[in-house]
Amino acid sequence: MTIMTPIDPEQSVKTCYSTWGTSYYDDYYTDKAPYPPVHRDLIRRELQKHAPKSLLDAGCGPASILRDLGDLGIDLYGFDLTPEMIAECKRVMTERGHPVERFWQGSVTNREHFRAPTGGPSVFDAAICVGVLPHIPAEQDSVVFKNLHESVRPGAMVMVEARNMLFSLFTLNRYSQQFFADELLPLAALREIAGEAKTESVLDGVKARFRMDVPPVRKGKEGEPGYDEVLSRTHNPLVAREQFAAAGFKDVEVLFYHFHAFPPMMQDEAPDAFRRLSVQMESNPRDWRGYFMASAFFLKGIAA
């Protein structure tokens, strides 16, 4: 689902952005955060699997993921869109003693920003890619794709993070409608066979079956886009997990997170309940009902 196309997209998200530098990783990684921060656990758990020597973080904005990583004693290496986002991932990751020439500005989009200006090796032994895919527009998944094959040696380990299409069947909500209307029903068809007319009936029949008013729309903080004002498209793991294997990984796998133990909207019924379960479910990310209840997910795979 796509809240709005803008005409450069990196300029707008780099503007969305631009004001969470400093308060990114208190909002959504401490105990400030509304959920925890389950999918930090779910890499962390990946690459104590596979155990590289060195990982970059494309798109890592203030550091999020590598400041917790540094225990694992892997050599990290990121860069991110925004630049107060790596300024600040610059300040966190110096003070806990990396070099600060391994974090730098660049685009997932372009192939020479995988590689640190400054020296660093010219291939990784790991990558992840958390919260940058929804900004991406769709012709340039591939682009992204082949980025990350093409930055990591041959049996490296790589996790891409999405938003989770299949999850609006799941929300009755507008996400809901939205995707009936952009993915599901054959409405240009339906307009050649029955007219205009007939097929804003159907619309809006499908629109009276969820509610529209949730969930709201994502503002900026200090009068920026928001999150839902730029582009943030979510992704179908069934047709991602096809685009991930075509370049060039093997293995494949779609590991679900950010499970919802019912529909969202409904979690005010039982709020400690639905948190509590919701955590449970966290626990498999591989559970097939991450389909439908997950909300997020990482295409992981080996570059062949």
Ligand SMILES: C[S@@+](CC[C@H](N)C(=O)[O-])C[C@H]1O[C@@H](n2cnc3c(N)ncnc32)[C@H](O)[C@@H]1O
Second form
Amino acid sequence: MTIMTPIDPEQSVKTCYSTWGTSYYDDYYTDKAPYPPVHRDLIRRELQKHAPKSLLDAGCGPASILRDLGDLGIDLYGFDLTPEMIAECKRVMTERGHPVERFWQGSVTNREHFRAPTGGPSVFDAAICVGVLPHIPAEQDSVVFKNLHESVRPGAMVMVEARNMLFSLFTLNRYSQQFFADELLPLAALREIAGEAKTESVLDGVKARFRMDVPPVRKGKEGEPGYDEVLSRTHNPLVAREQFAAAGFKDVEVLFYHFHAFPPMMQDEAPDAFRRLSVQMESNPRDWRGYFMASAFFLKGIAA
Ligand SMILES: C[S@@+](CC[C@H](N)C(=O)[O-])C[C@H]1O[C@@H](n2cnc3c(N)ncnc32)[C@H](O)[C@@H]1O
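Alt. form predicted in complex with the ligand, vs. the form predicted alone above:
Let us now look at the entire complex, which starts with that chain.
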């Protein structure tokens, strides 16, 4: 999906997250969250399966995932781009007894930042990267995959999360229209063969079939740019898995989460059923319907 890349995407992402350090965990990981943090459970299950000794969380935010992994007996490390996020991460993790030097500020686009500035292993036993890829310019995706690959030992398990571009076919709203216009319709060729006016008619016809007024744009809390106002891309799982494999991962799997039992704009028709049926679908992250009905996915692979 074509999204304008701001001049300095990292700066605007930092500003977007600067007001979220202390409230992010409450917003998404506690009883106050609109939906249970099913992705955290998915990560826990995979970590328990692979039993790493050390874990790096690249883009760890306020330790929103790390803080709940303390009981697994893994040495936990993490870094994040946003100073306010990493400050909160350090506060939360040191409170739980983890050494402060295991958490630092850094960017997933810089290979050097995948090592703790003082001490720590040169390569990790496992790595996760959650909620970060949407903010990475398209041309840097493969850099991030490569950095993750180089930051772990051979045989290590890596999970990277992305927003599912194909979900836009199920939402029947302006995301669907964008997906048609940006990814599916052969617009340049159509313009050449049929001319501008006919091309516009086709585009208008597509637009007319979707609810163009939803979803509302998410704004910032204190005047800073909101999530939808900074670079927040979606990824095509079919394409992303190939890119992930090309970065050196084998046994690559796509694990879906945040299922929607019916298109979200219709959830108010039967809110309890919507939630219950959606949560039920989370039990199988390999369900093929995830390609359309899940708004997010993990790429999971083993470093070759
Ligand atoms: C949606 S939050 C996710 C936080 C945490 N990983 C989680 O899943 O709960 C996205 C995080 O990615 C961080 N981030 C964005 N771009 C980054 C980059 N280039 N390098 C490292 N972190 C980045 C932001 O600062 C923010 O804390």
